[in-house]
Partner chain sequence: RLRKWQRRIRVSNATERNLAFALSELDRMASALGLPRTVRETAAVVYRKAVDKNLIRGRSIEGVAAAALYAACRQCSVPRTLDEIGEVSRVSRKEIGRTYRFISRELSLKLMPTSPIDYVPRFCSGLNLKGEVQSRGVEILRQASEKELTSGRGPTGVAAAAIYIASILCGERRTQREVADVAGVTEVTIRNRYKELAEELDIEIIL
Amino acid sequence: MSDYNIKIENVVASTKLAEEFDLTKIEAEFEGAEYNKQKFPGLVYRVSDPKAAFLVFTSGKVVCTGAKNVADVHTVIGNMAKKLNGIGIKTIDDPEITVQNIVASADLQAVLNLNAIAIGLGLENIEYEPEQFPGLVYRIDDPKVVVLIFSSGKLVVTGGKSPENCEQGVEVVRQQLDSMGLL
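For the sequence shown above, give one chain's structure in the form predicted alone.
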(Lines of atoms letter the chains of each structure in order from A and count residues from 1; the text may use other names and numbers.)
(Lines give C-alpha, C1' and ligand atoms only; values in the text may rest on other atoms or scores of the structure.)
Protein backbone atom coordinates (compact mmCIF):
# COMPACT_ATOMS: atom_id res chain seq x y z
CA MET A 1 0.00 0.00 0.00
CA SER A 2 1.39 3.40 -1.00
CA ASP A 3 1.28 6.11 1.64
CA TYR A 4 -0.62 8.68 -0.50
CA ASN A 5 1.10 11.40 1.56
CA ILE A 6 -1.19 10.72 4.52
CA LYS A 7 -0.56 13.55 6.94
CA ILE A 8 -2.13 14.13 10.33
CA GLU A 9 -3.42 17.70 10.44
CA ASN A 10 -4.99 17.77 13.90
CA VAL A 11 -5.39 15.56 16.97
CA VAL A 12 -8.13 16.39 19.48
CA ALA A 13 -7.85 14.72 22.88
CA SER A 14 -9.39 15.14 26.30
CA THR A 15 -8.39 14.39 29.87
CA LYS A 16 -9.24 15.28 33.43
CA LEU A 17 -6.30 17.00 35.12
CA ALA A 18 -7.95 17.97 38.44
CA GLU A 19 -11.18 17.80 40.42
CA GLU A 20 -11.72 21.48 39.67
CA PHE A 21 -9.90 24.54 38.32
CA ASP A 22 -9.99 28.19 39.30
CA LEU A 23 -9.89 29.59 35.76
CA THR A 24 -9.50 33.19 36.97
CA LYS A 25 -6.29 32.21 38.80
CA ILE A 26 -4.94 30.33 35.78
CA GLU A 27 -5.73 33.28 33.50
CA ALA A 28 -3.87 35.63 35.86
CA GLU A 29 -0.79 33.35 36.02
CA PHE A 30 -0.52 31.99 32.46
CA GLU A 31 0.65 34.58 29.96
CA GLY A 32 -1.67 34.73 26.95
CA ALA A 33 -4.46 32.70 28.58
CA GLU A 34 -7.94 33.96 27.65
CA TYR A 35 -10.99 33.53 29.86
CA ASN A 36 -14.26 35.32 29.21
CA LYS A 37 -17.06 33.47 30.99
CA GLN A 38 -19.74 35.44 29.09
CA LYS A 39 -18.39 34.30 25.69
CA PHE A 40 -17.24 30.75 26.48
CA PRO A 41 -17.24 28.65 29.67
CA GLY A 42 -13.62 27.55 29.29
CA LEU A 43 -10.19 29.13 29.40
CA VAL A 44 -8.22 29.11 26.13
CA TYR A 45 -4.46 28.66 26.36
CA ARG A 46 -2.08 28.22 23.43
CA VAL A 47 1.38 26.66 23.59
CA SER A 48 4.16 26.31 21.05
CA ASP A 49 6.84 23.64 20.64
CA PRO A 50 4.96 21.42 20.17
CA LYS A 51 2.13 23.63 18.99
CA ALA A 52 -1.30 23.04 20.54
CA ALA A 53 -4.19 24.82 22.19
CA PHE A 54 -6.05 23.96 25.38
CA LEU A 55 -9.61 24.49 26.47
CA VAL A 56 -9.60 24.29 30.27
CA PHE A 57 -12.86 23.96 32.20
CA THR A 58 -13.77 24.54 35.87
CA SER A 59 -14.66 20.81 36.09
CA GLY A 60 -10.96 19.93 35.79
CA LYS A 61 -11.47 18.67 32.24
CA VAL A 62 -9.06 19.75 29.53
CA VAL A 63 -9.40 19.48 25.75
CA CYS A 64 -6.21 19.63 23.71
CA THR A 65 -6.44 20.49 20.02
CA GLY A 66 -4.05 21.39 17.22
CA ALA A 67 -1.35 18.80 17.87
CA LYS A 68 0.04 17.05 14.79
CA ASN A 69 0.51 13.63 16.42
CA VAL A 70 -0.57 11.61 19.45
CA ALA A 71 2.88 11.74 21.09
CA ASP A 72 2.74 15.56 21.06
CA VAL A 73 -0.64 15.43 22.82
CA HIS A 74 0.92 13.47 25.69
CA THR A 75 3.91 15.87 25.79
CA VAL A 76 1.84 19.07 25.91
CA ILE A 77 -0.63 17.71 28.48
CA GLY A 78 2.32 16.65 30.67
CA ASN A 79 3.83 20.13 30.27
CA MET A 80 0.48 21.72 31.13
CA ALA A 81 0.21 19.65 34.33
CA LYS A 82 3.75 20.74 35.35
CA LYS A 83 2.91 24.38 34.66
CA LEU A 84 -0.28 24.10 36.76
CA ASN A 85 1.71 22.48 39.58
CA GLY A 86 4.15 25.40 39.28
CA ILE A 87 1.42 27.89 40.23
CA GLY A 88 0.29 25.72 43.14
CA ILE A 89 -2.52 23.81 41.44
CA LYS A 90 -2.46 20.08 42.20
CA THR A 91 -3.11 17.85 39.20
CA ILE A 92 -4.03 14.18 38.82
CA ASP A 93 -0.96 11.95 38.38
CA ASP A 94 -0.83 10.03 35.10
CA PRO A 95 -4.21 11.23 33.79
CA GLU A 96 -6.12 9.12 31.28
CA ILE A 97 -5.90 10.82 27.88
CA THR A 98 -8.56 9.97 25.29
CA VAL A 99 -8.11 10.78 21.60
CA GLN A 100 -11.50 12.08 20.44
CA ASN A 101 -10.77 12.83 16.80
CA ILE A 102 -7.93 12.79 14.31
CA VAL A 103 -8.10 14.75 11.07
CA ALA A 104 -5.74 13.67 8.31
CA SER A 105 -5.23 14.59 4.67
CA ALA A 106 -4.16 12.37 1.80
CA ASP A 107 -3.70 12.56 -1.96
CA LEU A 108 -4.69 9.77 -4.35
CA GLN A 109 -2.78 11.64 -7.09
CA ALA A 110 -5.56 11.23 -9.63
CA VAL A 111 -8.33 13.44 -10.98
CA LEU A 112 -11.63 11.95 -9.80
CA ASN A 113 -15.11 11.98 -11.31
CA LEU A 114 -17.24 12.62 -8.22
CA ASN A 115 -20.55 12.02 -10.03
CA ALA A 116 -19.43 8.53 -11.07
CA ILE A 117 -18.08 7.87 -7.56
CA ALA A 118 -21.38 9.01 -5.98
CA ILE A 119 -23.29 6.53 -8.13
CA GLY A 120 -20.73 3.76 -7.64
CA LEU A 121 -20.52 4.02 -3.85
CA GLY A 122 -24.30 3.96 -3.47
CA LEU A 123 -26.40 6.69 -1.95
CA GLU A 124 -26.79 5.31 1.57
CA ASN A 125 -23.23 6.16 2.70
CA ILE A 126 -22.58 9.33 0.76
CA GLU A 127 -23.62 12.95 0.46
CA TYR A 128 -22.75 14.82 -2.69
CA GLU A 129 -24.30 18.18 -3.40
CA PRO A 130 -21.77 20.09 -5.51
CA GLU A 131 -23.86 23.28 -5.39
CA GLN A 132 -23.39 23.35 -1.61
CA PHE A 133 -19.94 21.78 -1.12
CA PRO A 134 -17.35 20.74 -3.71
CA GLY A 135 -16.44 17.48 -1.96
CA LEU A 136 -18.20 14.14 -1.71
CA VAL A 137 -18.84 13.10 1.90
CA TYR A 138 -18.36 9.36 2.38
CA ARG A 139 -19.23 7.75 5.73
CA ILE A 140 -17.39 4.48 6.33
CA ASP A 141 -18.52 2.01 9.02
CA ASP A 142 -15.23 0.17 9.52
CA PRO A 143 -13.14 2.05 10.49
CA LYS A 144 -15.77 4.54 11.64
CA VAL A 145 -14.50 7.62 9.77
CA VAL A 146 -15.81 10.21 7.36
CA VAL A 147 -13.78 10.82 4.20
CA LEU A 148 -14.20 13.97 2.15
CA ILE A 149 -13.27 13.17 -1.46
CA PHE A 150 -12.40 16.01 -3.85
CA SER A 151 -12.14 15.90 -7.64
CA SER A 152 -8.44 16.85 -7.33
CA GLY A 153 -7.83 13.43 -5.72
CA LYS A 154 -7.27 15.03 -2.34
CA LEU A 155 -8.94 13.42 0.68
CA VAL A 156 -9.68 14.63 4.20
CA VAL A 157 -10.31 11.91 6.78
CA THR A 158 -12.01 12.84 10.03
CA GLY A 159 -13.43 11.00 13.03
CA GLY A 160 -10.52 8.59 13.43
CA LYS A 161 -9.51 7.63 16.95
CA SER A 162 -6.02 6.57 15.82
CA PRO A 163 -3.65 7.29 12.92
CA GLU A 164 -4.33 3.69 11.77
CA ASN A 165 -8.08 4.45 11.46
CA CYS A 166 -7.22 7.31 9.09
CA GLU A 167 -4.87 5.12 7.02
CA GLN A 168 -7.52 2.37 6.84
CA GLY A 169 -10.12 4.92 5.71
CA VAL A 170 -7.86 6.04 2.86
CA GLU A 171 -7.24 2.40 1.90
CA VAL A 172 -11.01 1.62 1.86
CA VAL A 173 -11.59 4.56 -0.51
CA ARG A 174 -8.62 3.58 -2.70
CA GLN A 175 -9.76 -0.06 -2.98
CA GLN A 176 -13.37 0.89 -3.75
CA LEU A 177 -12.46 3.45 -6.40
CA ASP A 178 -9.94 1.02 -7.89
CA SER A 179 -12.50 -1.81 -8.05
CA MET A 180 -14.95 0.54 -9.85
CA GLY A 181 -12.23 1.54 -12.32
CA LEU A 182 -12.44 5.17 -11.17
CA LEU A 183 -8.89 5.61 -9.96
Given for the second form:
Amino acid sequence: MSDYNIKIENVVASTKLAEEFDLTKIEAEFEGAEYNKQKFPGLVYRVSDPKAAFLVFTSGKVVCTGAKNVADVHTVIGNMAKKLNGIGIKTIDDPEITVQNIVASADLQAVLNLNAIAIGLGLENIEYEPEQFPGLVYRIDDPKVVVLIFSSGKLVVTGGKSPENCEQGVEVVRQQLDSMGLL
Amino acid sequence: RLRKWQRRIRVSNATERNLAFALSELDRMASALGLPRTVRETAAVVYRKAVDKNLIRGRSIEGVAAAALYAACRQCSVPRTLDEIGEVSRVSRKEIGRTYRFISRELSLKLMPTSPIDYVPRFCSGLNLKGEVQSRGVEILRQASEKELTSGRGPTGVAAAAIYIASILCGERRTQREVADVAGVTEVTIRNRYKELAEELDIEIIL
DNA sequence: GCTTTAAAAAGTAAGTT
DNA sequence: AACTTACTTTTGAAAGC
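Having seen the form predicted alone, could you give me the form predicted in complex with its partner chain?
What follows is the whole complex; the chain from before opens it.
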Protein backbone atom coordinates (compact mmCIF):
# COMPACT_ATOMS: atom_id res chain seq x y z
CA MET A 1 0.00 0.00 0.00
CA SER A 2 1.07 3.53 0.74
CA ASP A 3 4.68 3.41 1.77
CA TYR A 4 6.08 6.53 3.33
CA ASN A 5 9.37 4.79 4.10
CA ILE A 6 9.15 5.69 7.74
CA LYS A 7 12.57 5.08 9.21
CA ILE A 8 13.64 5.57 12.78
CA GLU A 9 16.90 7.52 12.72
CA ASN A 10 17.62 8.08 16.36
CA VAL A 11 16.34 6.98 19.75
CA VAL A 12 17.13 8.82 22.97
CA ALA A 13 16.59 7.03 26.26
CA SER A 14 17.48 7.52 29.90
CA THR A 15 17.96 5.10 32.78
CA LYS A 16 19.69 4.69 36.11
CA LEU A 17 22.41 2.04 36.32
CA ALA A 18 23.77 2.73 39.80
CA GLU A 19 23.45 4.96 42.85
CA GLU A 20 26.62 6.77 41.91
CA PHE A 21 29.53 6.61 39.51
CA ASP A 22 33.21 7.48 39.73
CA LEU A 23 33.51 9.04 36.30
CA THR A 24 37.25 9.52 36.62
CA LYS A 25 37.70 5.80 37.10
CA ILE A 26 35.43 4.95 34.16
CA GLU A 27 37.33 7.40 31.99
CA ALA A 28 40.58 5.66 32.89
CA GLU A 29 39.24 2.16 32.27
CA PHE A 30 37.05 2.75 29.20
CA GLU A 31 38.96 3.33 26.02
CA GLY A 32 37.79 6.47 24.26
CA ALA A 33 35.74 7.77 27.16
CA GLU A 34 35.81 11.56 27.49
CA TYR A 35 35.23 13.39 30.73
CA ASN A 36 35.81 17.10 31.26
CA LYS A 37 33.89 18.20 34.30
CA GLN A 38 34.25 21.89 33.54
CA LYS A 39 33.09 21.37 29.98
CA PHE A 40 30.16 19.08 30.71
CA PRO A 41 29.12 17.21 33.91
CA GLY A 42 28.69 13.91 32.08
CA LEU A 43 31.16 11.38 30.72
CA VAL A 44 30.85 10.68 27.00
CA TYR A 45 31.31 7.13 25.78
CA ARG A 46 30.68 5.77 22.29
CA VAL A 47 30.06 2.15 21.33
CA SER A 48 29.78 0.59 17.90
CA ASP A 49 28.16 -2.78 18.53
CA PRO A 50 24.84 -1.40 17.76
CA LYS A 51 26.12 2.15 17.35
CA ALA A 52 25.23 4.47 20.21
CA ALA A 53 26.62 7.15 22.50
CA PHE A 54 26.31 7.41 26.26
CA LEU A 55 26.31 10.30 28.65
CA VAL A 56 27.14 8.96 32.10
CA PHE A 57 26.60 11.03 35.24
CA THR A 58 27.91 10.84 38.78
CA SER A 59 24.35 10.26 39.99
CA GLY A 60 24.32 6.88 38.33
CA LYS A 61 21.95 8.08 35.63
CA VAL A 62 22.73 7.43 32.00
CA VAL A 63 21.49 8.89 28.73
CA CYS A 64 21.75 6.80 25.59
CA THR A 65 21.50 8.39 22.15
CA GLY A 66 22.07 7.41 18.57
CA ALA A 67 20.41 3.99 18.59
CA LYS A 68 18.46 3.06 15.47
CA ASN A 69 15.63 1.29 17.26
CA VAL A 70 14.21 0.65 20.72
CA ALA A 71 15.55 -2.91 20.88
CA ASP A 72 19.09 -1.66 20.31
CA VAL A 73 18.71 0.73 23.22
CA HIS A 74 18.13 -2.20 25.57
CA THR A 75 20.96 -4.13 23.99
CA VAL A 76 23.58 -1.40 24.32
CA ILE A 77 22.52 -0.47 27.83
CA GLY A 78 22.79 -4.13 28.80
CA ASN A 79 26.26 -4.26 27.26
CA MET A 80 27.18 -1.08 29.07
CA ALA A 81 26.16 -2.58 32.41
CA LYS A 82 28.30 -5.65 31.73
CA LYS A 83 31.31 -3.50 30.84
CA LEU A 84 30.88 -1.62 34.06
CA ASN A 85 30.67 -4.89 35.99
CA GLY A 86 33.81 -5.92 34.16
CA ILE A 87 35.82 -3.18 35.84
CA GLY A 88 34.33 -3.93 39.21
CA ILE A 89 31.42 -1.52 39.26
CA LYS A 90 28.12 -2.93 40.47
CA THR A 91 25.00 -1.95 38.56
CA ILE A 92 21.27 -2.10 39.17
CA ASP A 93 19.80 -5.39 37.93
CA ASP A 94 16.72 -4.51 35.92
CA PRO A 95 17.20 -0.85 35.13
CA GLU A 96 14.08 0.99 34.11
CA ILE A 97 14.71 2.31 30.63
CA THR A 98 12.65 5.23 29.40
CA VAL A 99 12.54 6.23 25.75
CA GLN A 100 12.54 10.02 25.79
CA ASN A 101 12.58 10.89 22.13
CA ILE A 102 12.50 9.25 18.73
CA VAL A 103 13.51 10.93 15.48
CA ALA A 104 12.20 9.45 12.26
CA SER A 105 12.25 10.35 8.60
CA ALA A 106 9.55 9.70 6.01
CA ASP A 107 8.73 10.50 2.41
CA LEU A 108 5.32 11.57 1.13
CA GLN A 109 6.54 11.06 -2.43
CA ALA A 110 5.28 14.42 -3.69
CA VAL A 111 6.71 17.86 -4.34
CA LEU A 112 5.17 20.28 -1.87
CA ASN A 113 4.32 23.99 -2.01
CA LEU A 114 5.35 25.13 1.45
CA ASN A 115 3.72 28.56 1.09
CA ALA A 116 0.37 26.94 0.34
CA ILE A 117 0.84 24.49 3.21
CA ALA A 118 1.67 27.36 5.56
CA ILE A 119 -1.65 29.02 4.72
CA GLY A 120 -3.54 25.75 4.71
CA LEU A 121 -2.35 24.63 8.13
CA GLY A 122 -2.73 28.17 9.44
CA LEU A 123 0.09 30.64 9.95
CA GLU A 124 -0.56 30.55 13.69
CA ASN A 125 0.08 26.81 13.81
CA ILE A 126 3.32 26.65 11.88
CA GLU A 127 6.72 28.21 11.56
CA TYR A 128 8.23 28.61 8.14
CA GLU A 129 11.23 30.87 7.72
CA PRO A 130 13.09 29.79 4.58
CA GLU A 131 15.64 32.52 5.20
CA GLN A 132 16.73 30.57 8.23
CA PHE A 133 15.78 26.97 7.54
CA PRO A 134 14.27 25.21 4.46
CA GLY A 135 11.77 23.17 6.41
CA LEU A 136 8.31 24.13 7.63
CA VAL A 137 7.84 23.35 11.34
CA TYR A 138 4.49 21.85 12.28
CA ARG A 139 3.70 21.06 15.90
CA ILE A 140 1.01 18.44 16.45
CA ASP A 141 -0.85 17.97 19.73
CA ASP A 142 -2.54 14.67 18.92
CA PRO A 143 0.50 12.53 19.05
CA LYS A 144 2.69 15.18 20.65
CA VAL A 145 5.31 15.39 17.94
CA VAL A 146 6.93 18.02 15.76
CA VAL A 147 7.08 17.44 12.03
CA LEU A 148 9.51 19.20 9.72
CA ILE A 149 8.04 19.37 6.22
CA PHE A 150 10.28 19.92 3.20
CA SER A 151 9.44 20.92 -0.36
CA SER A 152 10.76 17.57 -1.54
CA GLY A 153 8.00 15.81 0.34
CA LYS A 154 10.45 14.40 2.86
CA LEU A 155 9.53 14.67 6.52
CA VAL A 156 11.29 14.51 9.85
CA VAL A 157 9.20 13.55 12.86
CA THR A 158 10.65 14.18 16.30
CA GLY A 159 9.52 14.38 19.87
CA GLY A 160 7.65 11.08 19.86
CA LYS A 161 8.06 8.53 22.66
CA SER A 162 7.24 5.51 20.53
CA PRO A 163 7.52 4.41 16.89
CA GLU A 164 3.72 4.54 16.79
CA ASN A 165 3.77 8.24 17.66
CA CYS A 166 5.96 8.86 14.65
CA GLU A 167 3.70 6.89 12.33
CA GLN A 168 0.67 8.73 13.66
CA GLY A 169 2.42 12.04 13.10
CA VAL A 170 3.13 11.19 9.47
CA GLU A 171 -0.46 10.08 9.00
CA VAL A 172 -1.85 13.29 10.47
CA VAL A 173 0.26 15.38 8.11
CA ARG A 174 -0.57 13.22 5.13
CA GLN A 175 -4.27 13.44 5.88
CA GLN A 176 -4.27 17.18 6.43
CA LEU A 177 -2.35 17.89 3.27
CA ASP A 178 -4.53 15.51 1.34
CA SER A 179 -7.74 17.10 2.59
CA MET A 180 -6.47 20.49 1.44
CA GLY A 181 -5.52 19.12 -1.92
CA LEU A 182 -1.87 19.89 -1.39
CA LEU A 183 -0.57 16.39 -1.85
CA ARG B 1 -0.39 54.89 50.81
CA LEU B 2 2.42 57.22 49.95
CA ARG B 3 4.69 54.21 49.40
CA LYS B 4 2.28 52.79 46.86
CA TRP B 5 2.23 56.10 45.03
CA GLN B 6 5.97 56.30 44.96
CA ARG B 7 6.18 52.76 43.68
CA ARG B 8 3.76 53.52 40.88
CA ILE B 9 5.70 56.58 39.94
CA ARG B 10 8.93 54.64 40.03
CA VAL B 11 7.51 51.86 37.86
CA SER B 12 6.00 54.39 35.56
CA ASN B 13 9.32 56.16 35.26
CA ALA B 14 11.14 52.93 34.58
CA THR B 15 8.57 51.94 31.98
CA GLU B 16 8.79 55.29 30.28
CA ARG B 17 12.55 55.25 30.41
CA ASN B 18 12.64 51.78 28.86
CA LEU B 19 10.19 52.77 26.18
CA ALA B 20 12.21 55.86 25.37
CA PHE B 21 15.34 53.76 25.14
CA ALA B 22 13.64 51.21 22.90
CA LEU B 23 12.35 53.91 20.60
CA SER B 24 15.77 55.50 20.34
CA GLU B 25 17.21 52.05 19.59
CA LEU B 26 14.66 51.60 16.83
CA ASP B 27 15.52 55.01 15.44
CA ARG B 28 19.25 54.35 15.59
CA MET B 29 18.95 51.00 13.77
CA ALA B 30 16.45 52.32 11.26
CA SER B 31 18.74 55.24 10.45
CA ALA B 32 21.73 52.96 10.04
CA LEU B 33 19.70 50.87 7.60
CA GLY B 34 18.22 53.88 5.85
CA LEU B 35 14.67 52.77 6.54
CA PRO B 36 11.72 55.10 5.85
CA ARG B 37 9.66 56.69 8.61
CA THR B 38 6.68 54.40 8.00
CA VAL B 39 8.79 51.36 8.85
CA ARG B 40 10.07 53.00 12.03
CA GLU B 41 6.51 53.78 13.06
CA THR B 42 5.39 50.24 12.30
CA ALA B 43 8.28 48.91 14.36
CA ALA B 44 7.32 51.23 17.22
CA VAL B 45 3.75 49.93 17.10
CA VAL B 46 4.96 46.32 17.20
CA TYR B 47 7.25 47.14 20.10
CA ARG B 48 4.49 48.85 22.08
CA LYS B 49 2.21 45.87 21.56
CA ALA B 50 4.97 43.61 22.84
CA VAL B 51 5.27 45.81 25.93
CA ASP B 52 1.50 45.81 26.48
CA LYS B 53 1.54 42.01 26.39
CA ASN B 54 4.47 41.81 28.79
CA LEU B 55 6.58 40.03 26.21
CA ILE B 56 9.72 41.85 27.30
CA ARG B 57 10.04 39.77 30.49
CA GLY B 58 13.24 37.80 30.39
CA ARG B 59 14.26 39.43 27.14
CA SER B 60 16.51 42.36 26.40
CA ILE B 61 15.05 45.60 25.13
CA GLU B 62 17.58 45.56 22.30
CA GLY B 63 16.54 42.07 21.27
CA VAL B 64 12.84 42.88 21.17
CA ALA B 65 13.52 46.17 19.40
CA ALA B 66 15.60 44.42 16.74
CA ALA B 67 12.96 41.74 16.30
CA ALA B 68 10.24 44.39 16.06
CA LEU B 69 12.22 46.18 13.35
CA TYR B 70 12.76 42.93 11.47
CA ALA B 71 9.02 42.24 11.64
CA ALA B 72 8.17 45.80 10.60
CA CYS B 73 10.38 45.60 7.53
CA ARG B 74 8.56 42.47 6.46
CA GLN B 75 5.14 43.93 7.19
CA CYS B 76 6.02 46.93 5.06
CA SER B 77 7.34 44.73 2.25
CA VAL B 78 10.81 46.25 2.48
CA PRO B 79 12.53 43.25 4.10
CA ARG B 80 15.99 43.26 5.61
CA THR B 81 17.67 39.95 6.35
CA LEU B 82 18.35 38.87 9.90
CA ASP B 83 22.02 39.38 9.08
CA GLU B 84 21.41 43.00 8.10
CA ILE B 85 19.42 43.71 11.25
CA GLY B 86 22.11 41.92 13.20
CA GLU B 87 24.80 44.19 11.80
CA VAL B 88 23.21 47.32 13.29
CA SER B 89 22.07 45.62 16.47
CA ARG B 90 24.20 44.60 19.38
CA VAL B 91 22.16 41.42 19.61
CA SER B 92 23.12 38.31 17.66
CA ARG B 93 21.25 37.23 14.54
CA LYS B 94 20.33 34.06 16.36
CA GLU B 95 18.65 35.86 19.22
CA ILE B 96 16.88 38.29 16.91
CA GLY B 97 15.46 35.33 15.03
CA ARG B 98 14.41 33.62 18.23
CA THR B 99 12.79 36.77 19.60
CA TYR B 100 11.10 37.44 16.28
CA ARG B 101 9.46 34.01 16.32
CA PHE B 102 8.30 34.58 19.85
CA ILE B 103 6.69 38.01 19.36
CA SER B 104 5.40 36.97 15.95
CA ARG B 105 3.49 34.13 17.57
CA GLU B 106 2.40 36.05 20.67
CA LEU B 107 1.19 39.06 18.70
CA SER B 108 -0.28 36.87 15.94
CA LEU B 109 1.55 38.83 13.27
CA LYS B 110 0.89 35.97 10.85
CA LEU B 111 3.53 37.02 8.37
CA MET B 112 4.12 34.89 5.31
CA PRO B 113 7.74 34.26 4.52
CA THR B 114 9.41 37.08 2.63
CA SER B 115 8.87 36.96 -1.11
CA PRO B 116 12.03 37.15 -3.22
CA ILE B 117 10.18 39.81 -5.23
CA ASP B 118 10.34 42.20 -2.29
CA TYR B 119 14.13 42.22 -2.53
CA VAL B 120 14.26 43.10 -6.22
CA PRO B 121 13.95 46.91 -6.01
CA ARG B 122 16.67 47.28 -3.38
CA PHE B 123 19.07 44.83 -4.98
CA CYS B 124 18.56 46.36 -8.43
CA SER B 125 19.18 49.88 -7.25
CA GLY B 126 22.26 48.64 -5.47
CA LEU B 127 23.44 47.34 -8.83
CA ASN B 128 22.35 50.47 -10.71
CA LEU B 129 19.94 48.46 -12.80
CA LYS B 130 17.04 50.10 -14.62
CA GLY B 131 13.36 49.47 -14.08
CA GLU B 132 13.31 47.25 -17.12
CA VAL B 133 15.65 44.79 -15.47
CA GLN B 134 13.56 44.91 -12.30
CA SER B 135 10.43 44.06 -14.25
CA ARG B 136 12.20 41.16 -15.91
CA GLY B 137 13.44 39.91 -12.59
CA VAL B 138 10.01 40.10 -11.04
CA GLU B 139 8.50 38.25 -13.99
CA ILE B 140 11.08 35.49 -13.66
CA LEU B 141 10.29 35.21 -9.95
CA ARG B 142 6.56 35.00 -10.66
CA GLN B 143 7.17 32.08 -12.97
CA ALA B 144 9.60 30.51 -10.52
CA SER B 145 6.97 30.67 -7.81
CA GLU B 146 4.39 28.99 -10.02
CA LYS B 147 6.77 26.17 -10.81
CA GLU B 148 7.66 25.50 -7.17
CA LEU B 149 11.23 26.72 -7.52
CA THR B 150 11.14 28.91 -4.42
CA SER B 151 9.88 26.57 -1.68
CA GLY B 152 12.48 26.12 1.02
CA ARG B 153 15.04 28.31 -0.74
CA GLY B 154 16.42 31.48 0.72
CA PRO B 155 14.50 34.48 -0.69
CA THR B 156 17.66 36.52 -1.23
CA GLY B 157 19.39 33.78 -3.18
CA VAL B 158 16.42 33.26 -5.50
CA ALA B 159 16.02 37.02 -5.97
CA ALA B 160 19.73 37.38 -6.71
CA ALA B 161 19.62 34.64 -9.33
CA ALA B 162 16.57 36.15 -11.02
CA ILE B 163 18.25 39.56 -11.15
CA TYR B 164 21.43 38.01 -12.50
CA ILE B 165 19.46 36.41 -15.33
CA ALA B 166 17.40 39.54 -15.96
CA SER B 167 20.50 41.70 -16.19
CA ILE B 168 21.88 39.45 -18.91
CA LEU B 169 18.61 39.26 -20.82
CA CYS B 170 18.39 43.05 -20.77
CA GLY B 171 21.93 43.54 -21.96
CA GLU B 172 22.99 45.10 -18.67
CA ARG B 173 25.00 42.19 -17.39
CA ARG B 174 26.24 42.17 -13.81
CA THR B 175 28.70 39.56 -12.64
CA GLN B 176 27.73 36.90 -10.13
CA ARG B 177 30.21 38.50 -7.76
CA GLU B 178 28.50 41.89 -7.98
CA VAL B 179 25.02 40.45 -7.50
CA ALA B 180 26.23 38.21 -4.70
CA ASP B 181 27.67 41.20 -2.84
CA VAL B 182 24.51 43.29 -2.87
CA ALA B 183 22.32 40.30 -2.07
CA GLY B 184 24.53 39.03 0.71
CA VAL B 185 24.79 35.48 -0.65
CA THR B 186 27.67 33.55 -2.20
CA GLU B 187 28.36 33.14 -5.90
CA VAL B 188 27.82 29.42 -5.48
CA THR B 189 24.27 30.03 -4.34
CA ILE B 190 23.54 32.32 -7.29
CA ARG B 191 25.00 29.72 -9.64
CA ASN B 192 22.87 26.93 -8.17
CA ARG B 193 19.69 29.00 -8.28
CA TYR B 194 20.18 30.55 -11.71
CA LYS B 195 20.95 27.21 -13.32
CA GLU B 196 17.79 25.80 -11.83
CA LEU B 197 15.72 28.78 -12.96
CA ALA B 198 17.16 28.80 -16.48
CA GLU B 199 16.60 25.08 -16.82
CA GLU B 200 13.04 24.93 -15.48
CA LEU B 201 11.85 28.15 -17.10
CA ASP B 202 13.55 27.41 -20.41
CA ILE B 203 15.58 30.58 -20.42
CA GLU B 204 18.61 30.52 -22.65
CA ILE B 205 21.52 32.42 -21.29
CA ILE B 206 24.28 33.33 -23.65
CA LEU B 207 27.36 34.55 -21.87
C1' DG C 1 19.58 30.12 28.91
C1' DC C 2 24.08 27.32 28.08
C1' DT C 3 27.10 23.18 27.94
C1' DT C 4 27.08 17.57 25.39
C1' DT C 5 25.08 13.38 22.48
C1' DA C 6 22.82 11.62 17.87
C1' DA C 7 20.03 11.90 13.75
C1' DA C 8 17.36 13.19 9.48
C1' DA C 9 15.71 16.77 6.23
C1' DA C 10 17.66 20.78 2.36
C1' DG C 11 19.85 25.16 1.88
C1' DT C 12 23.77 27.87 2.37
C1' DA C 13 28.61 28.67 3.47
C1' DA C 14 33.61 28.07 3.75
C1' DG C 15 37.95 25.88 2.90
C1' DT C 16 40.75 22.56 -0.35
C1' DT C 17 42.13 20.74 -4.27
C1' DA D 1 33.64 23.75 -10.26
C1' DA D 2 33.92 19.65 -7.37
C1' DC D 3 34.55 17.83 -2.56
C1' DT D 4 34.48 17.93 2.11
C1' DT D 5 33.11 19.73 6.36
C1' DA D 6 29.96 22.31 8.95
C1' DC D 7 26.19 25.15 10.51
C1' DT D 8 20.84 26.36 10.37
C1' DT D 9 15.95 23.69 12.63
C1' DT D 10 13.46 20.20 15.90
C1' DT D 11 13.39 16.81 20.07
C1' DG D 12 14.75 14.77 24.89
C1' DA D 13 17.26 13.43 29.18
C1' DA D 14 21.25 14.20 32.30
C1' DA D 15 23.94 17.94 36.32
C1' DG D 16 25.67 22.36 36.94
C1' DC D 17 26.58 27.07 36.05
